[in-house]
Structures are given as C-alpha cells and as structure tokens.
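Below, in structure tokens: the form predicted on its own, a single chain.
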Amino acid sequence: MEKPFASRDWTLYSLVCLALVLIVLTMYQIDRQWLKLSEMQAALAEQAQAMRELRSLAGSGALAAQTPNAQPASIAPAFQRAYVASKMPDYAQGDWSVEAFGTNLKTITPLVSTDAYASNVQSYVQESLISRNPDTLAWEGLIAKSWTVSDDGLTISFDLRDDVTFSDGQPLTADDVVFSFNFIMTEAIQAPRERAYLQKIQSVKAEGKYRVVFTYKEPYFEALSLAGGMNIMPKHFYEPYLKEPQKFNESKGLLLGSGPYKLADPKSWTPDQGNVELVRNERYWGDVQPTYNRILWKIIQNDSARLTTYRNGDIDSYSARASEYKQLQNDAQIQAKSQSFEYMPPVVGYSYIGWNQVRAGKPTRFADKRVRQAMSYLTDTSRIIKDVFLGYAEPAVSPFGNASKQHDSALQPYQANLDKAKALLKDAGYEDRNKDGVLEDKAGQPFEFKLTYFQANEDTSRMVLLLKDLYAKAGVKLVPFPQEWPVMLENLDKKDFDAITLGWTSSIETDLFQAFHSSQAISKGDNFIGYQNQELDKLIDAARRTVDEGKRMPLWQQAERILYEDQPYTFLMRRKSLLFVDKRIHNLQMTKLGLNLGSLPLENYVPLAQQKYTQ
C-alpha cells in the first residue's frame, strides 16, 4: 500500500540533494586545485630552465658580451668539453639517463660503501677540488680555481671558487674541505680505506674562507691527486654524525654534495627501494649546466633480463657478454637502435682469485706460497679467455697493465702446468694418501675449498665450473660458492671465505698500498686476504715517497716481481668493453680514459626530437 510523501521525507530528500551538491562542488574545487598545482609546477620548471640558461649564458660570457665595456667571463677548463657539446646544433637539455646495475646496492653513503656502483652514484652528487682532463690527463681546477705546490712538495695550497654551493643552497667553503679530512680521519667513522691514504697528510687548514692548505708528513708521488681528489662533504650535513658515528656507519643513503645531481631526499634512500634515482640540482654552480633532468639506475641482476630491457628501450646501454657479442652485432633490431663500441679501456681494471691466508686468526693452507703458486699453475687463464670470454680479454700478470710504466715487461703470465703444480703441492705436503682422487695434507685433511663468487654473473659461473674441472686433475676439490653481492661484501669485511674471485678498478698509476701492504690487513681493510711481506712493504713505502718518476718506476717493478713470485692473487685477465649504446645518446667520444659515456661534467645529451622523458 502506498504511503503519502511526508514532510520528514521532504527534509531528508533536501539534505541528500544538498550533500550531493556539496560533493560536486568539493570535487570541482579539488580539480581546480590540482590544475593550479600543475600550472605552478610547470611555471617552476620553466623558471628553473630559464635560470639554467641564464647560468649557462653567464658562464659562457654571452651576457657580458652584450654589456658595453664588460669583459666576457671564461669557462673553467674542466667545463670546456661540456661547453663545446652545448654548442652543437642539435644540443638540448632534458630527458633522463637510464642505466642498469647488475646487483643490489648495500649502501650509497660515502665512505661506508665499498663498491664501484655506489662510487658511480656518488660521483654525480659530490665533487672534488680538481678533476683530470680526459684528453691530456692533466689536472684541472673544479671547485679549486688554482693551486700552488711548495718546492719540497709537502705543502699544497688551493684557492677555491667563491660561487660554489651545495644542493641545499649552503655555500661550500674551506671549512667544508677541512671538515671532510677530519671526518674521514675520525677513528669512529668507518673509513679505513680512505684513512689508509690520507694518513700521509699531517694537517688540512683553512686560511680564509676560500683558501685551504694541505701539509704532508713526507713526500708522496700522488700528493696533488690525493688532496685535490678528496670528495668535499658538507659540514652542516655530516657533522651531527660525529656524535652518533654508529648511525652514520650503518646508514644506507646519506648523500649530499655540490654536484650536478642530488637525491630528492638526501637521507631517505634504502636498498629496498631497488632503483637509485637522482634529480637535477637546480642550484648547480658549474659553468655549464648538466644535460639530463634525471639519472636513473635500475637494478637488473639477470644478464638476459638486462638485454631484454635494452631491446625494449628501457635502459640506454648494454654491456654485452662475450658469448653474445657476435650474435648481437648481426642482430638487426640491436644494430638499428645502437652505437657499438669494442675497446680495451686505457685504465681497465683486472679480475683475480684471492687466496685467504688467515681465517679466524689462524693461517690457512693458502698461507703457503707453494700452494698459491700451484693454484696459479692450475688456473689455465689462456683457456678461460678462449673458452669463456672468446678472446675478448688479455691475461693479467699483476695489478699493473701491460702498457704501464710500472710493469716489468720481462714478466710473463703464469702458463698452465699440471706437473709443476703437482710438484709444488707435493713439496708442500699434499698427497693422495687414501687413493680417492683428492689430495690430503699431512694430517689427512682433504684439499677442499669454497670459491666465493657473485651468483648473478653467468660468465663467472661458467669460469668457476671450468676451474673446478682443472683443479680436480691435480686432486684439488673446488666447491662453487655463489653469493649475493651484499653478502659477499659482508664476508669480505669479516675475511670469512676460503678464496674469492673479484675485480679491482685501475688508474693511470696504481698504488699497491691499499690491497697489498701488510698494514692494510686490518679489520675492514682492503688487504682482505691477510697477505704480508715486509720486503714488499718497504718497496711500496719507498715508491710512494719517491716523487721522481724515473726513480719510482724501478721500485714499482721490484714490487711487481715480488707479487709475481708470491701470487697472493692468481691474476686472471683484463677484459674488453663490448658496449651497445642507444642512438638517442649523442656526442659519444673515445678519450684517453675510455668512452665518455656518463663522464662528468656531462658531455652526452639527447636531441629534443629524440627525448623520451618529460619530467
């Protein structure tokens, strides 16, 4: 039965209608606010772009040239290559640089991090006083506008630019340089690697707001690069951690500097975020502004997945494995989108197997030089290069490259020699006493060890399986022990492994101190295999004190001969770079330091018509 529409129903109906109207009005207001916010963001981006162009014009002298009687400003030498790139007809700022890391990062906090990946990220955020010209290899001022070296080489005085600011707007002064040194030298700060080098410096003092003086305890052949190459850490940001050093030591993403890029939040990055993303430092002080709006590294551990991502255009470059390089050169899709580069970088690092000589405070079987020599004779490097890396590598004799003045050309790579290896092992007390095919020591313990390696590297996995077969011929049992990257680094710090295969980066002149001096066999030091040789220590110390190159090189060569004899590492190889880079990346050039992809100040760019990312 129908009921009449009562006044109470009319009231309720009216309230519902009113609520609907209010909801519609609220949604309209929110929509207008979002529109307004978008307009404001666009306006800010346009202003930021205008500021960057203004800075570039000021740096280039174009503004000064338009002013009567004004002297045009000059571009600092460190920015000349980037400036030339910025004048190319199709040059444009904008877009992103997107690359991939093959492993998760444990931390990107400076000093605490120990791998090249984190160092790469930091290079975009923190800067040093000087930088090296990739064409001439000469040092040029970056934050420093000039410097002088005393006649005895013990005092270096830097005059700083007065227009440098950190990304949070705070000015960079001599106090920040002094702080950076003192922060690193604080024992509670986890920076043993940096302290190992900086201990050569007696003091760092500010003489005024923009002048800083480094005084050395004794001559050092790399005094200028050590002082000038130290990254400048903002005092106002890092100083509070001196009261809480453990908080700094355990941090994952404390990163702030004066460089062209920054973390959106300098304290918030953590490994569980996976990717690492940097945004443009809108306050960047440099004479030439950086090209990309963002720098992004995706974490893609699987080699095949990395290639697929490159094919899809989601990363800008792909470093090919030797086994796929030829095939990719004939791949129409890859060739259509890529610039390819096959080259041996002038300062390429080397790979090795490190034999841990001390574990849990006790000497291991690898403390015996004869055993290490035998392992090198069993490691058929030529076959590894031929079968696994298809010839795209050269054998390594030592930490010094074959073309280096530090290298003694009379030394040749260890050649595979099963008989010599067996003889050395027998001389060291190893025999197959129970006839099971595995050697035993005098106590009857089988010669068995775990070889630690990074699990996601397919070529290393293949190499380890080949080594397992090669070592078995002499009765040595290798147990493959693949691990995740952060776990490897942790075990390395604890010196908790039998043997490990890794690689070192290299430089124009390699200092052996960090990896091979006995003093660095300390907790979290880089002599993580516990190798000690006092004769080598004396040569390293003498070479580091010798500024005269003509007198220093024979000392390095003597040191190399000791390493060759002792084989603390089995030195494996130096590998060629087999690189494909997306054609949208322009101005790729080969320099004396290698390909300039990503080198700073940035010279690469994407023309406007080829840009993909607009943020």
The other form holds:
Amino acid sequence: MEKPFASRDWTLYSLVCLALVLIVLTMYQIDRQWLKLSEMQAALAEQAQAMRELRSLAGSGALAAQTPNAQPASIAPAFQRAYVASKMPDYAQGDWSVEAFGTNLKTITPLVSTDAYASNVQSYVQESLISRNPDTLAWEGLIAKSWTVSDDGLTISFDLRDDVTFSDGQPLTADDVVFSFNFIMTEAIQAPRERAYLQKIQSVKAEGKYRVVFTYKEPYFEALSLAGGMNIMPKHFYEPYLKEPQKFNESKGLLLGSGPYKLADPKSWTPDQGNVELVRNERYWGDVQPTYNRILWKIIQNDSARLTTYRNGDIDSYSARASEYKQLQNDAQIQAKSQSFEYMPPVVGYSYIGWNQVRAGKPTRFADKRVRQAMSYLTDTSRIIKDVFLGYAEPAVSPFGNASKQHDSALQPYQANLDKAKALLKDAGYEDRNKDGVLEDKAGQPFEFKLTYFQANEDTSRMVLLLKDLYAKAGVKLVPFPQEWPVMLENLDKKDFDAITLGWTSSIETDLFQAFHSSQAISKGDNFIGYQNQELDKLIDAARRTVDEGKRMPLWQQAERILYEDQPYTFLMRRKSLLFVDKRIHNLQMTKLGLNLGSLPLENYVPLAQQKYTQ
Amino acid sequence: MTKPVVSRQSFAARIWRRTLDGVGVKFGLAWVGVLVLFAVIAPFLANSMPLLMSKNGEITFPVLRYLSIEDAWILAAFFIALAVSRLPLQGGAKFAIFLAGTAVAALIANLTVQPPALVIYDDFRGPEYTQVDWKIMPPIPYAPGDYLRDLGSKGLEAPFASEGHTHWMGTEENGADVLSRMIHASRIALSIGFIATGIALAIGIVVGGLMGYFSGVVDMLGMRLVEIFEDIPTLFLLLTFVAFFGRSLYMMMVIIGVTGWSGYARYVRTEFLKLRKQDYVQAAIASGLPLPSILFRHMLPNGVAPLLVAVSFGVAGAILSEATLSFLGLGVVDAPSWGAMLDQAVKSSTFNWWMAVFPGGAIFMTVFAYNLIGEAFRDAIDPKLSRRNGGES
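Moving on from the form predicted on its own, kindly provide the form predicted together with the partner chain as a structure.
Up next: the whole complex, starting with the chain shown before.
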C-alpha cells in the first residue's frame, strides 16, 4: 500500500532542500574567502620582496652613492663570500633548502638542547658577535664591527654595529649581549655546558649602547672565540623566563634571534610537529640577504627512506653510508641529479665507546683502567673500518685529529691484541670461574654489559654486532641495547647506562674540558662517564690558561698521552663525508671548514630556472 | 517421514571431521605442521657445530652441548605432546598431563642444561672441529647468529652467489645464512602466535563468561571494559613500550595478548547469554555447583565452537603484529625474525629479491594457512553455512 504525500512531508522535504542549498552556498562563499586570502598573501609576499630589495640596495650603498664600483667596500668582511656569490650571473633568491634529520628532536630551545641537530637549527636563527672565515680561519666581525684585546689578554671590548635588529624588529644592543651572559650564568637555567665555559669570564659590561666589554678572571686560550661566539639572546624575549626558569628548561621551541631566518612563531614549535621549518627573516639586517625563502628539515629516521626521499628530489642532500656509496656512484639516476663529494672534513668529529665509570654513586667495572685498556685492545678498529665502513674512515687515537697540532704523532691507535686484552683482564681479577665461557670477577659476577646505541643507524647496529663477536672471544658478553634518540639523551643525562657509543663533533682546536674534566662529571654535564683524573685536570686547566700557542700545544699533547693511557673512551674512528647534493644547489665549494653547504651567511643558491618551491 | 539418525560421534569429533573435509584446510594444517617440526628440530637442522663427530676415536655430540634451555624445553614439550596424544584419555586429562609434563621438563631443563654463555662461531671452523676423524654436520651448517666473520662473508649476497660457501637463500646484511635464520624464525612466529593468543583467550573466556552468565550490571560494566580495550591501538602501544622498556619477545607476547582479548570475550558472552537459561545450566545451578564448575565444565564446552574460529584468525594476527614490529626495526636485536629479514629487502636503494621472497612468502603462507584453518572451522561449525547440515550422519 502506498502512502499519499501529505503536506507535512512536503514541508519537510523543502526544508531539507533549503538546508542543502544553504550549505552549498556557504561552501562557495568560504571558497571565495580562501581565494581572496591567498591573493592577499601573494601580494604581501611581493611587497616583502620589494622591501628586501630596497633594503639590500640601501645596505650596499647604491641609493646614496650611485657609483657601483664602490659597493664591495661597504660590505662587511663576514658577508664578502656571500656577496661574491650574489654577483654570479645565474644568482637568484628564492626556493627552499630542504634537509633531513635522522632523529626526532627533543627541543630546539637554545641552551636546553644538547644535540648537534638542534644547534644546526639555532645557527640559522641566532647570531654571535664574530664568525670564522672559512678561507683563512681568522675571526671576522658579524654583529661586532671591531674589537680590541687588552695587552694582558683579560679584557676584550667589542664595538657593535648599530643597524642590527632581531627578527621581531627590536634593535640589538649591548644590553642584549650582557643579558645573554647573565642568563646563561643563572643557576636555575639548565645550561651547565655553556656555564662550564663562561665561568672563566668575570663580568660582561655594556659601555654605551653599542659597546660591550668582557673581562676574564684569568687568561684563556679561546677567550676571543668564547666571548665572540656566544649566541646573542634577545633580552625582551627571554627575560620573563628568569622568573619561571622551569618553564624555560622544559620548553621545546623558544627560539628568537637576529639571524637570517626565524621560526614563524618563536614560541610554538613542538617535537610532535616533526618537521622544523624556518622562514626568512624579512627584517634581516645583514649586508647580503639570505637566498632561500625557507629552511626546512624533515625528520626521516629510516636510512633507506631518506635515500628514497632524496632520489625523489624531496630533500636536497643525502649523506651516504659507506656500504651504499659505491653502488650510488654507479646509479645513473642519482648521478644525473647529484654532485657528489667525498672528503675528510677538517673539523670532523670522532666516534667512540664511552665506558661509564660511576653508576648510582658506585664505581663500575670500567672504573678499572686495565679493564678499559683491555676493551680497547679487543675493539678491532681496523676491522670495523674495513667491514662496516669499507675503508671510508680513519682510526681515531684521541679527541685530536691526526692532522691537528694538538696531536702527538708518536701515538698510534690501539691495535687489536687478544692476548694482551686477556692478560689485562686476568690482572684485573677476571677469570672464567664457572667454565661457562664468560669471565667472572672476584665476586662471581659475570662480565656482561649493555652497549647503548642509537637504533636507527644501520652502520652502528652492524658495528655493535661485530663488537659483540669480537668481545666474545675474550669471554666478555655484550648485550646490544638500541634506543630512541630522546630516550638515549635522557639516559645520558641520568648517567644510566653501562657503555654507550656516540660521536663528538669537533672544532679547529678541541678543548678537552667539556668531556673529560672532573668538574664536568656533574649532573647533566658532558663528562657523563664520570671520568676523573687529577693530573689530566691540571693539564687541561694549564692548557686553557696558556694563550701562547707554542706553549699550549705541548700541554695538549701531554693531556692526550694521559687519555691514551687511561682510555676513558675507546676511540673508534673519524668518518669521511660521502655526500650527494642536488644539482640545483649552486656555488658549492670546499673550504677549510669543509663543504660550504648551508654555511652562514648563505653562499649557496638555486638559479631561477631550477627553483622548485615558489612560496 | 524421515527417520532421525542418531550420530554416534561426539560433537567435537564431528566438527573435526567436517573441518578436515576440504583441500585448503589440509594444506593449511600441513604447512603449520611443517613449521612446528622445523621449530622443534631447528638446532639440528641449521647450526654451525657438528651433530656428531669423532676425534681420536672419541665420539661427541657438540650440538647437544650448545643446546639452550629453550631448545631442550621445546624438544621435551614436543615429545610429551606426541606421547600424550597416543594415550586413551579424555581431552581435558590429556591437556593436564601435557601441562604437567612440560612444566617438569622446564624445571629439569633449567637445572641440568648449561650451555656455554658465549658461542664463538669462528671456533667451529677452527682446528678443534676440523681436524677430526669424521663428523656429521647439520643439513645447513650455519647457525642463525653466525655472521661468518672468519669467512669474510660480505652480507646481502644472492643465493649461491657467495664464494666458498653455499647459501640456499643467500645471506642477510650482516652475512648470516638466510635459510638458517628462516628456520629459527619459525619459532618466534609460532610461539608469539600461540602464546599471545593463549593469553588473550584465557582473559577473554573468563571476562566474557562472567559477562554472559551474570548479564545485567556485570554485563554492562564488562562491555564497557571490552570497549575500552578495543580502543587501544596495539601497534602504538608496542612502539611505546619498546621505546621505554627495551625489546623483549615476552613483553610483545603479553601486550598483544592483554590487548587482544576483547573479541573473544564478545564471542563467549553471546554464547553464554544464549546458554544461561538452558535446562542443564539451571540444573547445575540448582545442584549448588560452584561457579567455576558451572562456567567452565558445563557451559564452556557448549559455547566454545565459535571461539575456535576466532582463535585461528587471532594467531595469524599476532604473527603479523610481530612481523610488523620487526619490520619497523623494533624487534629483538640479533634474533632471527621474518619481519626483520623482510626489512632488509630494500637496503641502500637496491632490491634484494631473496630477502623479500623468502621471509615475505613465509609470513604470507603462515597467515594464509591459519586463515584457511579458521575458515574451515567456521564452515564446519556454522549450521547456516554448512550445506550438508540436515542429513549429516
């Protein structure tokens, strides 16, 4: 039976139809709003571009003096290289720089962050008074115009440029420099690493608006780079956190500075966003405006995925593992789109296994020097380099590179020696008492330890398995203990591990203080293995006090000999950089600091025809 | 008039016969049987040490000396299961004897088996094991953890491509034999499937049984609990646990088990809701039988059938979970696992086909086999699906 259509039904249907029509109309309206909005955004971007051009024109003096030949003279030395790049025929601004990080970042707040990834991000956002010239390795003024060092080396005064502003438009003055120092020296702020160095400075005073004076307590060999290399933190932005230091210590993305790039919102970045994205600082004060519109880091933990992403052109460079480098050299697709670089960077860091000597207040088995030496004899570095890194690495003897003046060339890397290792372990009281193949100490505890390492790195995983087999030959049981990066940093801070394999980045002259001085075996200090040696402390202190290079180097070499004898770390190797960079990135050059990819002020650019990202 | 035919077979036997009545399920059972066999005799099938050797007239069994506690226990459990299945006893009694037997075996293995804590595989190719009168090696003379360091194995070599040693399925990234790892990995796949599902089943039956029997408020609260557990994303929970508590196979089993019981609880609940007003249940209650007896002795055997279907799918799911986790590189370090091997199929932009075909094939076949068994069960149990239902004798 059919139901007749009642008038009530008609009303219902027409109401439903009306609602539908209204919804469609609203959608259309909203769509129009979006279009309008993106139009406005584009217009704004254009204006910003115009402003930028105007500013760089003004900066290069073209407005005042119409003589183009006079331009280079007004460019500060730190910007000379970038300026030269900007005069190349195919130079163009725009496009993005897209790189990949292999781990999740815990935080990018300066001082609180501890890893090299975060400091890489910060280097685009915050600036220091001076910077190092990649060609001569000499210091050049960045924010500082000039500086003078007193005769006794204890006082350094910097004259600042008066045209520097932070990315939010506030001018950068001597007050900000003084504030940065005081901020770091505040006990409640979690910056033990920086504080360990800066405590050499007695005071930082502003003399006028653009002059700041650093006074040291005692002579220090890196006095200039310490004072000049300190990142300037804007006072107006960070000062409120002095009242709530906990909020600062736990923050994830409080980052503001005077650098060429900035976070779109200097307070809101969180690790769960995954990517880190910096946008151009439209107010950048520098003599040469940065080239890229954005700097983007994607988080891609898996090595293979990173390579695929590079292959698809979604990231600009790929640092190849040794095992794939040869294959990729023969890979037509990769070769067609890449420039490849194989080099040993002058400031390459080293990897090591750190033996934790103190755990929960008690000395561990690695507190015994003989045990550590035995472990070094068991660690067949040349085998690791041959099997895992296919020869693209060199053995490390100490924190000092083989080419460094700090290195004593008489020292040779520990050669694998099973008998020596066994003898040392026996001497230290380790024997296989219950005939199960594992050594036991006098209390009957088996020699078994967990080696903590970063899980996503395949080469490290392979190395750990190799080490496991190597150590087994002496009756030492290694238990692989892979961890996530943030969890690993947490354990490092808590000193909760048996042994750990990691790497240190290094600089032109490596200071041993941070990693090996007894005073740094504090909570959250970088001597996380709890290594203490009075004699080494004295040498480190003496070397740091010695400004004269001729007298300082022998002290470092003496310190190196102690490290060599003590083996607080088993030093593994320095790895070559095997880098593929997308062809659209131009002006890649090798400098004394390594490849200039991403070095600041930016020298790389993408010619207009090859630009990919238009925003 | 049709004459009612009284079946002389028990319900279980009838179901079992009907289940076996198909090609797919036979294949599934055969595959699982092969896996079980491989898992049990893995140390004798693929290992670096000789099975038997004679040195200066003295005959030794090196492989036995290196047998781990788990190896010994699995072997014992297998033979106890074989022996018990021959006994003319009730199913429950058989199961009890099996449990008791394996528990005793575990105890004995723990006390007596003391393998060397460290195995140096290079030694088995050293003079101690090569200068002998004669020796019998396992069919695959490589242990899963033997990375052939002394032979200079390069890793990721295609089948038969290595020089000086034969690998039927090639080598994985660290240089170990893939076939050996495949065989040993069947243990992880089987054990995680059975144990995780066992845990889920135990929890599911108890919770579901109580819900169905008591109904009312208990049922309402229980269903909310079930819903809560259904909302837990197992994979993400596993990822979190791995990050904070390290990697452990047992932890994986427990987590998969503890989060996966809700489906079983639902099945048991519906069955029990149906059964609770039946005469024999009422009779049992009236006789004053204790609750566990009513639930598990009287009601469960009549409500267990649909559960069997769910279980076989559950086992397949648990195997997949482990494979997924291992594929993501979060499995147990150094332990052979199909998922972890599959992860190596695409390494350094090269496609290593043997790392995709063999482990991938094994995962596929195992999950497929369990699904076939599960489907056959369902067809046999579900009266609506069974075409031969009415006239069946």
